[in-house]
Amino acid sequence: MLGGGFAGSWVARLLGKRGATIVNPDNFSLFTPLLPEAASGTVEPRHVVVPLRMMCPHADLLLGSVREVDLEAKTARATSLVGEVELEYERLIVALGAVSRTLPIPGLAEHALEFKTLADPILLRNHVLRRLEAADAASTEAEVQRQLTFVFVGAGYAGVEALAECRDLALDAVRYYPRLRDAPQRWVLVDAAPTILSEIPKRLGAYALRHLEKQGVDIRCETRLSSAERGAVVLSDSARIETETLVWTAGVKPNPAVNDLGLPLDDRGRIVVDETLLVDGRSDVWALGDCAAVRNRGTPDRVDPPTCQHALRQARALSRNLRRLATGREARPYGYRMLGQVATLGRHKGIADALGLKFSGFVGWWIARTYHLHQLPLFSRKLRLVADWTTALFFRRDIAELTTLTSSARPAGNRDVAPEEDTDRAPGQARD
């Protein structure tokens, strides 16, 4: 199994006691839809994790990355913690998930924040907190500001989501900064596309516009990053904002590895598979998530989006397929119709699609809430989630920043922390 992510970590625990070898660079799956409540101090970013020893109890697994595999001996080649090591298979399962998608914008890979691993969440909460910190230490109106001004490119479900947590962090922090309790913070969402959560129902979409509106958000809609500079942004429509705070959420692409792998990619890179997750002109490797175009019966006019809803009904279809392979029995078609869509627009508002119903408002969050607590793998982490949406309701949101667990995904023009703090990783980069 390559990758631990969503998709293969259920693989790997719906196969049971028939057991995998999981290859991943962390002992961990990330629940990415709760990353923007880690964000915001709502949820312990280590609750939105699960440890895959703990998920895959029957499932052996290999810290590291695999950097070779020879589909004609059935090996594969992986760097692990203590150097390289040769792995024979029998079934090859590739789940190696997406990173950022990231665009030839100028200043983009220096100046952006991106929101995709676990350290970003943290990363981006403290780059909020200290410009909150920066505001309060100006000697400027307009260095004020440009201090408070903060803007997402990509007004999917992750930078809708991001900006109304953190938006909501920021407004419960000022009450701590007597001279900002009447500075105006302004909010951007930037975003290509017509309309903001293009993927959802119109009437939850139009909801949701309408209230990031009142609340103040600037949304600007067909619209484009053209440049981005240590302190403002150029966008398509030529405007040039003052800002220190610039949230990239515009997608994501496969994962590059799998452009090593010697196996049949399509034009945007994914890996080519049929309707029962097999590999085009394969019969020992199979393929899902994000970093495979996986056909759909039940969407038969494209693949499937990189959402985690869909990665976890291929991985219950392919764990399915192996079990009656493994009997001597055909694997059977994948197919899946979306039951419902959810996103939370901050404190007690949210939009939900369930069984062709629309809710909005508190209701919509509740449903949206209540949906990615069921999804999350673990009864001791629903019990740890529902603590902290419990200790939220009655205690405002911590503002203590937590730059010790920075990671390097800090781009050079935003670090606030020491050069020691940060490592090697390059920007732009980041792990599955």
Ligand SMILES: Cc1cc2nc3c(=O)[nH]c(=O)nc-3n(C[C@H](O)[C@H](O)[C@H](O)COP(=O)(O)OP(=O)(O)OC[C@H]3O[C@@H](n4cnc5c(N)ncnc54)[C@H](O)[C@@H]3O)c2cc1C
Contents of the next structure:
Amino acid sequence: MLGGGFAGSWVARLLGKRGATIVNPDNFSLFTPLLPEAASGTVEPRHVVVPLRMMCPHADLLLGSVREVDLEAKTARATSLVGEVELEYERLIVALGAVSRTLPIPGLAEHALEFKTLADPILLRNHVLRRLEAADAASTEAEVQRQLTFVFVGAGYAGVEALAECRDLALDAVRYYPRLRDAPQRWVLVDAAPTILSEIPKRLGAYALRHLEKQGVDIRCETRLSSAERGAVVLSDSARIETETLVWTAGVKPNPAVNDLGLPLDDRGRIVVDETLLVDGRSDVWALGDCAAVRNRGTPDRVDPPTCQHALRQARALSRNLRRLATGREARPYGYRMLGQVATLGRHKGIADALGLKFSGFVGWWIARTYHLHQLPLFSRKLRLVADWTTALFFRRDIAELTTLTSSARPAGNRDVAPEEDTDRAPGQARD
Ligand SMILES: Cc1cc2nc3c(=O)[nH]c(=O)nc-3n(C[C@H](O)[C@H](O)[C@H](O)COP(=O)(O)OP(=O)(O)OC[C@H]3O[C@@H](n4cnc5c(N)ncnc54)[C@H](O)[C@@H]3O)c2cc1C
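Cool, the form predicted alone is there; where's the form predicted together with this ligand?
Then the entire complex follows, led off by the chain already shown.
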């Protein structure tokens, strides 16, 4: 199994005692729907990951990154903690996921924070809290305003939820900064699409838009980021926004590691599979999740979008098919119709489209949380999450920022930062 993320970990778990060997850079699977709550401090970052050895007790785990596959010799090479390792396989499953899609926008790579890995919400939370500290120490109104301006580009799930959670965190935190209590905060959400959350039903998207606008979020649809520089961003309508915070959540693309596997790819770089998730032209390689273009009987007009819900359903279908093939039966086509979608919009606000019924506000928020809790594997993980949520009901958010911790413990694979740089800032941004 190449990749132990949402799709890979579920296939391995569902294969049970049949066993699997998972190759993954971390010993956990990341539960991304809870990343925004980790950014606001409502949920402990450790509680949004599931240890693979606990989730898949019958699987072997090799901590490492796959470099290449020899499809004829049936071997995969990986870089592991003990150097290069060669693994033989009988059946290969590719679930390498996606990476952030960046564009060649001047200054983007140097100045933007991302929101994809476990480290990202921790860095973003520290960054937001540092902006409050910087604003508190600033000597001019203009500088206070610049520090308290936050720009998010990308109004899909990740961008909308991350903005809503970080905004709640900042509003909670200013209670402890008497100088900033009356200072206006500016939260800007930018997207090239005509509306936000274009992937969910219109009515719910419109509710989310109204809710965020009522909260004072400056939403700029049909607008692109043109450039970023130290202390400012420029948008396609020529607006220049003075800010120290640019968060980039404008989509994902298939993991480029799939380019080196010798498998057929579509025009977007996704592995081409048939309806049973078998890779085109192969009889021993399957692919699923964000790195594959998966055809779905339930929605014949398009391939599956990159979501956890689809990755999970594909994992179920594939594990069933692998069991069938092992007992000499034929694989069955995969088909799934989404029963709903949920998103949280900060404290006690959310949207849910469940079984054709649409909910917003507190009920939407409650359904979104219940759904995430239901999807999270392992009873012990669910319990830790409920404990975090319960604590958050009674206490205000913790405002300790742990920049020193993250600067000495930055995980491998995240964007390189020069050792002397503050890791709470987007690389290249000014030191306070
Ligand atoms: C911030 C954020 C919020 C999201 N919120 C939602 C949501 O609310 N609802 C929803 O349905 N979807 C959501 N998604 C989308 C969802 O996370 C993905 O669709 C899902 O994780 C896809 O599963 P996957 O297994 O294909 O990829 P992943 O879960 O990304 O797993 C890929 C795995 O491959 C590993 N890997 C990478 N390179 C290598 C290599 N060379 N060798 C070995 N292993 C490697 C990675 O470390 C990772 O563990 C969100 C995504 C993000 C980023």
